[in-house]
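Take a look at this single chain, the form predicted alone, given in structure tokens.
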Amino acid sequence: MAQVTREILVNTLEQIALLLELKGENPFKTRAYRNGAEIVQNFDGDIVSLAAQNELKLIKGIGDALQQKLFELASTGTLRYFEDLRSEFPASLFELFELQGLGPKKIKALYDNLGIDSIHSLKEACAGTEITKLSGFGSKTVSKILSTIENREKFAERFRLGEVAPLAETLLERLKNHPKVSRAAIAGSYRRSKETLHDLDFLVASSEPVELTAFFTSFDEVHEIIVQGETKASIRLNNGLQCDLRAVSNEHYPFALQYFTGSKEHNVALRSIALKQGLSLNEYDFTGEVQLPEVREESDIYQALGLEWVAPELRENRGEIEAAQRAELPRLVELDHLRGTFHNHTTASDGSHTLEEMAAAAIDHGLQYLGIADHSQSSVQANGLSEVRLREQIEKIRQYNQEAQDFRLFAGSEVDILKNGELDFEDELLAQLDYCVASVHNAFGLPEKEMTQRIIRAMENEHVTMLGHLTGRLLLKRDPYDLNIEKIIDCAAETRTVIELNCNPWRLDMDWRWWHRARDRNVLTSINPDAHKTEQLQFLAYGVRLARKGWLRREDVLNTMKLSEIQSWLALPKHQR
């Protein structure tokens, strides 16, 4: 039986509510499951264990029927009622829930009236006229649906970095542990820390390449063997991800690692420099009429060309070659430089763990401080805190800090930036906080000028410490809203506003391509996981990878400050920071 988590309980209840809506069931019954999901999400304690032991009777809002279903799910890993509900509909119908902007009511209308039960049939319907006769499906809505489908198709064979990383590292470790492997790495866009990937490129040094390609294609995760040769193999995993392996000699390994890491543009620039020195550089070695340099490590290739070694994250031909020639490459931030982080949620809003549990997890990660930034009152969908509840949380954090040793919680809030640029709480309340994260959570469709001015107005507030997930993008799902990022960066520099690097793998926002400009304007970032559960503090590792890709140094990252330093910094008026 797979381990049942709080998230599984919540998702199952929410999906039951969706299915009941599709069936047109009594709305009170539907609401009971949705309320149950919210109660499970926000319960302060180990609700999975309580459910497995059938001890939910005293929890307000969970009736007898819901108790029994949660008991069955938590104790067996499955729920017959849920499986029976799902079986009443075509499996392809559930694809429609993945489309942004299509809720249960619209999906029900499409299914009941036009028999639309898949993305394919929806796309065909949008090309005709019948769909526009349905209430709520005007030409503008249909256009948005087609755009959403187009985005989904465009990203169909791409994967998010955070989605791939755990499995990628598992497979790499497996290769490293093979007795015939002397060196191994993942090259390609993964090594360069691109936010989305098409495939994984594994490289090994071995004197027995045939044995390695056979080993690689025998992994349990393999769905399909695309090709298997003496030194190369390609497989497709069960999740659809393609993985390629190249086995080379130990002598050729540094050259292959450099070449297959890329990018193509970076490699072209390197080969051009080599040619000017009478050398030819390829994936196997240096050749030429001149004295050939000795190469044992990848860094030796760069040294032979008169360059500093370029960190893989920077290899996009965006100025790194020229900086390496001048010996002016930045000393990039590293994960162990982080001392704390901001923008984290608890069960007070839509998080899965309590304030105390989040603090304990931060301490386990070796952090000195943790910022709590639950949602504000306008984010009703995320159980946003009212003014009263926020004041209570501030007091709770102060009480925690009185007893804590060598660790501190900071009281913050992820405050909604309203459509007109005003904030969701009054200045008097914001002044009671240690810091404030200001974020956009609605009205994504504003024109660029209005959206830009909306965020600028928020930054001009003296209580706004940092901006959260700047562009609102969800990688491979939702495009960023229209925004003039240059103006935002310039305003951040003028108002001394931090721009967070939201390192939730779905976001990785602000995009890495803008961080060099922000750094040059002395705009600080805070690498924030936007953690809604304790294990999501691990997202910090992705944030550091993307910060490095954006040329950021330790001094460019706010949360590399020690506890005493960050306390002093937060105590300063905004314009003096």
The other form holds:
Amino acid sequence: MAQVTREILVNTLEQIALLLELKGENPFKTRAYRNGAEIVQNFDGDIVSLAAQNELKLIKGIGDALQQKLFELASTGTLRYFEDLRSEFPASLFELFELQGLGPKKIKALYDNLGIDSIHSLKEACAGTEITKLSGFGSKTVSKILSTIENREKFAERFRLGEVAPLAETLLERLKNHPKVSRAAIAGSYRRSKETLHDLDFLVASSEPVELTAFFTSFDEVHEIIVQGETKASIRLNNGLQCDLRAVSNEHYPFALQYFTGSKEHNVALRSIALKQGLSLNEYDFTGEVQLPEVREESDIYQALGLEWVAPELRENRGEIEAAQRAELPRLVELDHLRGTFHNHTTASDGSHTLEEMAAAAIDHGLQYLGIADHSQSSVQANGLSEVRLREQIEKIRQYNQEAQDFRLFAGSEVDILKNGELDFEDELLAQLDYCVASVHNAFGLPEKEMTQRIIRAMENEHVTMLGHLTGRLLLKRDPYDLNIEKIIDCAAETRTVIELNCNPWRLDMDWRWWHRARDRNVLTSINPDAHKTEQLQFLAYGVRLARKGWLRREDVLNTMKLSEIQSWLALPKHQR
Ligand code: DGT
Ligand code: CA
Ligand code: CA
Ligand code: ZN
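Output the structure of the form predicted in complex with 2'-deoxyguanosine-5'-triphosphate (DGT); the preceding block shows the form predicted alone.
Below is the whole assembly, all chains and molecules, this chain first.
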């Protein structure tokens, strides 16, 4: 079941109200849902848990019928009544709900009078004249709707972390170097290391906020200034990315940093802890009738609330607050802990650099070992190695190692998991390798059960050291294939198969939400760049960020082992690892 949040409860109630309106139900009924949504939104406390335990009786304004529905939604993740209601309308209608400036009244007018039931049909209608005959749809409104739709088409998409990070860091440096800036950071989802981002939230401490917003909006990369105020500004960069800036005093900075880092859910939980101590926490200050704690840096806020400082990556309200209260937060893995890495390609298959070049780059990165895992014979599109060519590569690697000092190449293969779960090479050949990464590269459309069984079969092979890019997703481009990840994790634990954390910014696969569960079952990960060029060893940094987001510690990551340790580990039979 997907995690139910306050936002889901609120949205569901609001959508029910709107659907009832579209159906022409009586206004009292719709109003009850709308009021309910507002109460849930503003309730000070963990309304999701209360709803899940059916304990909403004492909350004023939520009647019996609503209580029942919230209970069902919070405890099961779905609401039958809502699903039934939704199914009476075309699915595309719900796109209209996401357009800013288009409230329920307008949607109802469009639907009732012109049969408009999608963004597509709305856009068409805006081009004609029929729509201007509706009350409330003057030419000004219509052109605003059009530009909202166009903006959405152009910019609604999110950005991959790796796609924005280099520019983000450049802009941050620029702000930090401004003479009137004492502290600066990028807060928001970027600081939390989300795999995709909607916008960047810059924050500066400065006594000259006006000067800073002017500086920010005059950056060369600016495509459009969305807002420019005295203490905040929003710009759109040439690549479509929105960047917000807030300038605050040095005194308010720790509070602003904490607040704008989010997540919203984390902040809501934190504020309710503060309230229990008689403190009110907002983006500027603590206020309250009690003695106010002294706050100089962000960690002082957590300390004042009796919590360990929470690493930004963990701030998703997924147990980090409770762990911080018990002083049981994990010591997260760091980039510096990595000693080598396993999944890398060379010119032998579809990489751009030779084995020697890749090795030199790894040494440059301070690594003690590098695993070479070129594609196997079935991956024709990626110039996969035949048996003969793989044997030659193994030989080449052995020779390289005879001359190398304090560094080692490991001979591996990224072997295809065939449709039936068999591997692309015979066991006899796999046994010659130091390790093996098994990946799915075709037949993505299998039903969940078959796909899961396919991968389980591969894991049961004693030569399969790790699984590559588990779900095959390409962020913002291709959904993961259907797979029962719980079963995969259980099988990985049983068979002692490592699951890779693929660091390619398009993949960041397995998803961070699963790692906590995996590590609790003693499943190791290997943080692998899947490098096809020397410079892609840099991807390791993204992998570490996502590993941290998944609560992983140094000891959960295979490639934090130093060379002598990893050699002994690889020498063990799989079931003894
Ligand atoms: P994004 O931009 O969608 O990738 O995700 P965020 O988390 O960066 O979201 P954003 O940019 O809208 O806001 C940045 C942070 O500011 C967010 O994580 C928490 C805080 N924040 C923004 N709006 C609200 C709000 O209405 N209530 C609360 N409690 N916090 C908010
Ligand atoms: Ca943001
Ligand atoms: Ca923002
Ligand atoms: Zn692959």
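Here the rigid core means the biggest group of C-alpha atoms that line up within 1.5 Å when the two forms are laid on top of each other. Because the structure is predicted, anything quoted here is derived from the model rather than measured. Positions refer to the first chain, counted from 1.
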| item | value |
| --- | --- |
| Post core alignment: residue 12 C-alpha displaced by 2 Å or more between these two forms | yes |
